[in-house]
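This document starts with one chain, in the form predicted on its own, laid out as structure tokens.
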Amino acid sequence: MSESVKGFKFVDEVCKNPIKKVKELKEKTGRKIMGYICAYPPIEMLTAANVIPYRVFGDVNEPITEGDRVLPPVICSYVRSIVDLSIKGKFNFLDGVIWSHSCDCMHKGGFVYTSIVGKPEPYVLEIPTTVREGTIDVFKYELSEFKKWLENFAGKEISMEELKEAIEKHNKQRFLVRKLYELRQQDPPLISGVETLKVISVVEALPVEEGNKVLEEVIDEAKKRKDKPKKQRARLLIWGSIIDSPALLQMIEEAGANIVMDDTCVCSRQFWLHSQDPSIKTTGDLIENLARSYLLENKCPRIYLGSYGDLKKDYKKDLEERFGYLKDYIENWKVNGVIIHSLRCCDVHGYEVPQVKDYLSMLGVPSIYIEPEYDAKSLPPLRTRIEAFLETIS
């Protein structure tokens, strides 16, 4: 790829063909991949090994064969689809891959590609499921064992000092990520929904460097460029399970929708902190710094955050604790209408859903539930409820 293609050009010629331009950088670099499937791993880490971390997604458009041999079609279609793509040998360019305890699905699936592909190396983290007093101990226990595993795999030690460096560029990561999100708060915004995901999933594929310079390149080219998004009558949000496709997106926003805010896997949720301060600290005990930022700051729903600090049955009191970031994106982002996405078979964002309803009723904003497996071919019958969910916002 010429040195000379930039910004969203850039973002498109990579998204074409992302393993390509991966095993490019091994090979100039000579730096080794480790591939990670969930947003709970700190990448901070590998940067800090110098080791390129690269987000690992399933294919849509690949039918699930030597998955479905290996797992039951109760396990998410996601996780079927990433273990079928394993056996397949498209992932033999990475050094080593990471597994998370995110959910039992994917524990299991980490399991069962250790046992039948076991190539790239794989490590299985284990994540607690509550916070609650002890809980970040316990996950600085198992970062500190992970980074024992780290630095063998990469042959090096990790230094306190380059730890606290690759926090920073990280750090900076998130702060670019938000300016380009800020894009998305003007009327019609800068960016599409489309255009984000591919953003981020080029980004979520790149040392950080690069990756922070393509941000850069990309928030510069959008503010200027003419051909801005077309104003819609619908600012969606999306929030929800894993879109890592750019199909799903394209149909809502080709259906006459301006998809301007998500709370998804892939995209704000591994990059968003909700805290004051939305950075890693890089003072103190930068392992439990870690810690402490991935196991509260990370809005996925595999964690009770209800069970932190006094806990009493208040169900109105219970849902702002838990959804009330999603008022500050509807507030900051002129959200009128939610599109609530759960993979089927995704237990772990299956049994919020009902929960997530509930709190938009309270603030007055209408959503729509699907539920559609990780296939492109699932998505047309989905248009049409769509299409009539876009027509009752005014």
The other form holds:
Amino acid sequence: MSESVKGFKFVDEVCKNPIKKVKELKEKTGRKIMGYICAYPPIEMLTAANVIPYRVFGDVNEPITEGDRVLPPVICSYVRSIVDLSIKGKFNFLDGVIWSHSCDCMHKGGFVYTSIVGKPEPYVLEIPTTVREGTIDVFKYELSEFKKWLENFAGKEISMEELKEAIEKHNKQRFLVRKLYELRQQDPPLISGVETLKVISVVEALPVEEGNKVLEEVIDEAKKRKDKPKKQRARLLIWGSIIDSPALLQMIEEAGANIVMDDTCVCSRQFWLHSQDPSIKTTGDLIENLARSYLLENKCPRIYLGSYGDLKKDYKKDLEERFGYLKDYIENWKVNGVIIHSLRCCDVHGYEVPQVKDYLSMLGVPSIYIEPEYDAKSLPPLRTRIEAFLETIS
Amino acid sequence: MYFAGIDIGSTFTKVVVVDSNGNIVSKIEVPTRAEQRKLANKVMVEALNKSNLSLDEIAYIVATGYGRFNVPFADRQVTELTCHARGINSIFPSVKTAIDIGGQDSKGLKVKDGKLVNFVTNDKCAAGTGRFLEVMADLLNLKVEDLGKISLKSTKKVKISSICTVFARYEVMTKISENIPIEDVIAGLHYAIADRIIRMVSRIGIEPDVAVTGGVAKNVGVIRAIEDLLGYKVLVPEDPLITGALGAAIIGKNIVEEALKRGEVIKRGPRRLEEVTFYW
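How about the form predicted in complex with its partner chain, since we already have the form predicted on its own?
All chains and molecules follow, beginning with the one already shown.
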């Protein structure tokens, strides 16, 4: 790829084969590349260790064959896809991969990966699932253990100065993603849901500085673009399980909707779009700052962020406390319908579906619940339901 | 003025033409097969001939059903969920919950003020649909339309435990080999379908009045089973097959009426009354 390819064109090019691009980077810079599977491992530490963070995706177009041998079909198909691709050697270009206790599937999946696949070298990061007194200290301890492993892996110690610098770069990335998302507040949005996912997935495959450059270019181009998305009959928010391929979003947008906002991994959740200030503090105890921000700012339902020990309180108050940020999304992005998406066997999202639905009804926002397979072939039958939903709201 | 709705379902293709009062002037029901889905134009011509109308006299045509994109003479495509809701509302205005059991899909609809407000559909499995009964009729060497009548003779229905069509078929074979009366086996099948559908529709809340439509609504045994499980009577249209096509025609009528009220020109599609190839 020539150096002059920029912005959206660059994103399209890399999307065709992100692994090729990363391999080129590896050859050129000699830096190690570390995969990570979830939004919880603090990638600032990787950047500080001169390791390139690479967000690992599954593949909705690759049938799970080898993966079924080691993980039965009752396990999340996203995790099975990653294990399947790992067995098939698709991630051999990575030097290491961080699994984490994001949910039971990823936690145990990490150990299955460790014993069955083993290469690239794994680390399974422990992450607390409820927040109460002392929880931050627990996570801080886990992160310092991880730091030791990472220093050994990278062959260098991470100085606090380097960590501070890395946090600043990633803070800038969170700020830029916010700017990107603001372009979707317009009607019609300046960037579609599919395009947003493509941009973010490229950003997450590149070193932070390069990702920031891509974001700046794309934001600049989108502001001036003439080929912006067409205005459609609905402005949708999609909430739920991981969406790492454009197939589902494309089907929804083609059915006649603008997806203007998401509360999903790999997109907005990774960048804490809900918070007033998404920056991680660069003063004081940096590891504690990382632990605090990562644990409290990500709104993934893998963690219970309500008031622990006070569960008998008012149901409505509890919903407001845990999902209140969705109200801001709906107001600021002028959303008139919500897709509640829970991948088959994704229990962390499944548990929350009725409550998110209740909260949205309280707000008077219509929603539809879908539970697709992690497989692009399973999408066409869903289209009629999406169209019918759009007919009910417009 | 006349309005037409064409509903290309998985098993039957239905056309309904209504006049400006919403009265049905003609209706057609023919089996959908791969080639007939291609020949939507033939069915339309038949419906036009039956009512002595030309294509130009039809003010608006709405296509629905899973084959709705194979209708090049339609002015608009609307999903069968919205069409069924509108259709059932015009037949039974009191209905709040409609259960449609078609050849390959089943759906539950919540209707409020004539509009679809919530719905649920089967999406991965055809066990709770007409196909289930077709498979069993075939196995028992009976006509599918006779199953309802036969099951009414049952005095002690059997329990069919499996919800999978393939496994249930095996279960039926076992019961038959145990010399269990055929009417008891069939009654068991009807309860299996009814149970599955009611569980599905419960997800959106079943509120009376309840109507049951679709081809399976012609089966009195399934209707009895549904009523038994719900604990009250349900409404069944005289011709339960055409609900979607009727709703489509009425949606077309509303579109035209609203456009006329606003003094707008009616936007029609580029109508082509010709055979199409699949493109969706």
